[in-house]
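Below you'll find only one chain, the form predicted alone, shown as structure tokens.
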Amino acid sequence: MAISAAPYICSMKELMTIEKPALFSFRECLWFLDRGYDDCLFRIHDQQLTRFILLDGKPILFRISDAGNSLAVHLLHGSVSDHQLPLLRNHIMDWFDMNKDLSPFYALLQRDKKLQYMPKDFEGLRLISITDLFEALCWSIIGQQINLTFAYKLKRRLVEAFGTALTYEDHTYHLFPSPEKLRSLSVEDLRPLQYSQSKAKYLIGIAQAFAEKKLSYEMLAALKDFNAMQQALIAHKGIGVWTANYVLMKTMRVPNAIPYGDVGLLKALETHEIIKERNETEKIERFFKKYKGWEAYLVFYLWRSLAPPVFQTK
């Protein structure tokens, strides 16, 4: 579905500023979002981030830019009422995990001889969220057993074929397809997009679970216990332990939801000489115990370590 491309009179209206917390780097966060992969759900250009979302059920296009000690948020398309401003603020702050105080995590890193370089080299990097649980689960299923480059291609094909699109200033922005839309599809609809039969079945099945209210963010959040959340997810076909833990880490922000077996994580552990063999599960578990309450952040920073520092100043 396409939305009218004509910008409103309020184009580029500044909606708000959001004060940066301590140990926050917008540039470092943008680097993680823009690692050379073709993500179709936002655009980064000239150190500005533009995103199309549903806010309170209505589509808006907004842009975030660095404004010194704060982030400036401009409205490009759509309308935001005064009572909706806190919703947008909370969405952005949750996306960038801006309510988290990183100083205890950095103190742990600085006591670790192998990782003590991280607070300086990656200062201000936040655990970037996938705020929508349905999107996070679909993305995890799409990425199973394939490389990231191909996974992003598959996601783009799905989004462009079945999502909502908005063209603004010669660039098209997208919303991830709704559960109701994906639920209405058949395996045959997805096969031309190079989805395997099993992946297509899993995506449609998860969409059906959401559409029928058998799975939701609120349902998982009410469980509170990590094991209960994990079991609620893996009860659905297509969701294994890795997928459940990844989503609990990225969307629910469960600190000890470690995606064990992740190839990038294992590579980083080898690089830092924390393990010699990838099957050394006891060593890995002992290592993460030193970072209790910060396991998910440690995973994120280990992923970040696979690429060299980009910015010398934040």
Given for the second form:
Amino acid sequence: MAISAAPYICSMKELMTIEKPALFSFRECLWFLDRGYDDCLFRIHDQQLTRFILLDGKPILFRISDAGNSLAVHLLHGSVSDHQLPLLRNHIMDWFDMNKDLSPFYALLQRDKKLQYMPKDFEGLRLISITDLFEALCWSIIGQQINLTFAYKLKRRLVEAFGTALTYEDHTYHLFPSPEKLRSLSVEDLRPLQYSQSKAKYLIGIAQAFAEKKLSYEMLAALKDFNAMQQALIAHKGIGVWTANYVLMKTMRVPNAIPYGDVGLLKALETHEIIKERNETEKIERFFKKYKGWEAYLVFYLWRSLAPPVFQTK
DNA sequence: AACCAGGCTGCGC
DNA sequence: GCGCAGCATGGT
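Got the form predicted alone; could you also share the form predicted in complex with the DNA?
Complete assembly follows, chain above in first position.
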């Protein structure tokens, strides 16, 4: 499937601007999205972010850029009617968690001797979400037990083979494949892309569950209770505690969905000398208790800490 | 070249 | 319920 967009000169239409809340840094957010991995679901260049999505079921290509006190959103392909504008605005604000007041979290960090550098060094970094539950589940299954460089390669192969592509001004943008598309595949279709037997099986199984409406965002969100949501996910093959918690954290920002055992999290806890050994689970739980309500953000900021601050070289 | 990767399942106890 | 082998393959 391919869509080609006519490369009109000056075809970009400004759809809207979105006012930046306090403690919001587009630059910090871009740093996270562009931290050295090859993500095929958006493109960043010249401090601008371009992405291809389905809005209200219709494909659009849009670009976000920094406009001082606000973000500017331009339309590059497709159309957005007046009544769809709020949908796009909500999509972007949810993606960057722009409705949240971070000051209580920063107050907690400031009280912590080992982490009190974070509010300044990472100021305005938001917990950037994966806006689609199916994509989030597939992505976390792909990423299980392999390094991220390889995981992004696997994702790209899947998306390029089975997703919808759109070429605009010499760059190709992609939609993540639909559950209906992935459910139609067999394990043999994914083996040449270097998916393991089990990863292939899990992905197809999850796609089936979505296509048959046995699992959906709405279904999960309706549960409210964290344990119930976790169990609803773990019931599916290929989803364990880590995956369930990672996905709940990245799609819904469920604060107590801590991906315990995550190697990145453990590494960060070690470098901050919060733990000495990776098996000190009680110590980790005690540590997280100090951040009640902000656990997901804490994990995100600890991941952020694994790389140098974006402003360091400036 | 060994050891590690943003783990999970299935088995034996 | 808990521990552990096996998985499967690229990165460093």
